[in-house]
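Encoded as structure tokens, the following chain is the form predicted on its own, with no partner shown.
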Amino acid sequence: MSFNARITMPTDVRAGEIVEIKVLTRHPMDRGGQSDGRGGTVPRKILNRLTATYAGEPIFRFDMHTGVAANPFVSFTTRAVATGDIVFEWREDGGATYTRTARLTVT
């Protein structure tokens, strides 16, 4: 399954200050059902959950669902409290897990 996620944010930031982060996912989003010509049905193969997590909080949780188009774009916003690792987690049917780190540094 292809996956690729770009992740926007500033990466310098002011302590206090609320942080825009955007979320571009690339995955197709497959809400199964189809046939696959052997007589068989394409299993559901969707990106089911997002978290993120900042200086190991959790800070968004996003459950998604097939009523969500392929290549999902999500944007939340963070207030910078300390330099640290914004760790972000899908999770996609079936078990896989892909999992993407941005740096924030607050002044």
The other form holds:
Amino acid sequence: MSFNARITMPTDVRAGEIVEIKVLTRHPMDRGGQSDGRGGTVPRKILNRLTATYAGEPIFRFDMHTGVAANPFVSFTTRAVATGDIVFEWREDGGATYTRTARLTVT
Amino acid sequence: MSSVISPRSRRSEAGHDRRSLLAGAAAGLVVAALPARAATDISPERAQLIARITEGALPERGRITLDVPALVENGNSVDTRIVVESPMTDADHVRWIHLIAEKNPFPDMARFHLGPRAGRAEVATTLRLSQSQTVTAVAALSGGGFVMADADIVVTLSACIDGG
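What's the form predicted together with its partner chain like, now that we've got the form predicted on its own?
Let us now look at the entire complex, which starts with that chain.
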């Protein structure tokens, strides 16, 4: 399994506070096009989208192309409104998806 | 013995001269390039790439900061941070931020979709650059306008050394 994600964000925040969420993903982000040694080329295999949903509502989307580095890092912000799960979903070329969840507690 | 050492020392002297000459030439280039940057002219290729994502609209400069290193040793991973001055309210917010590298095999690198719930229009990521070039960030505002910023990056090790 070549996918792994590390999500860094505060767990306890006050309502209205702006939270910075940092996501570091382990993924080769193979841009494709190299020779596979049998006369063909290696197909592109990257994570092409990261969606973040906070308490059921989408808050952030990151469309990635081959210009995003291997092991992509992304940082974004959201305003804390209510205690809830932030769900991160990645979509990989070929249709595979990966999901991770982080809990944000708002006081 | 001395006959071996002295040619070496001469070569080293010559190398030093060549280096200082190159450094001087590079400094001259930088100085010569500065007025051109101030004029903010955009190459036709880059203008076309920008027009394609803004549907023809010409983005304004200002209100957006693109923070990238001026020189990177490894084009495989370039830390990038984009900040747009925006209140991020329902009426006035940043819809998305798009990153273009004109000389990459695929110039469109990434797009961040934001909304009023972001609180602050600030994103960071790591990019992959094939060569030294100008990186452009274009942000779409909720009012229908666009803002842009660009930065020149010198890449010493390309991200595409295996010929891809």
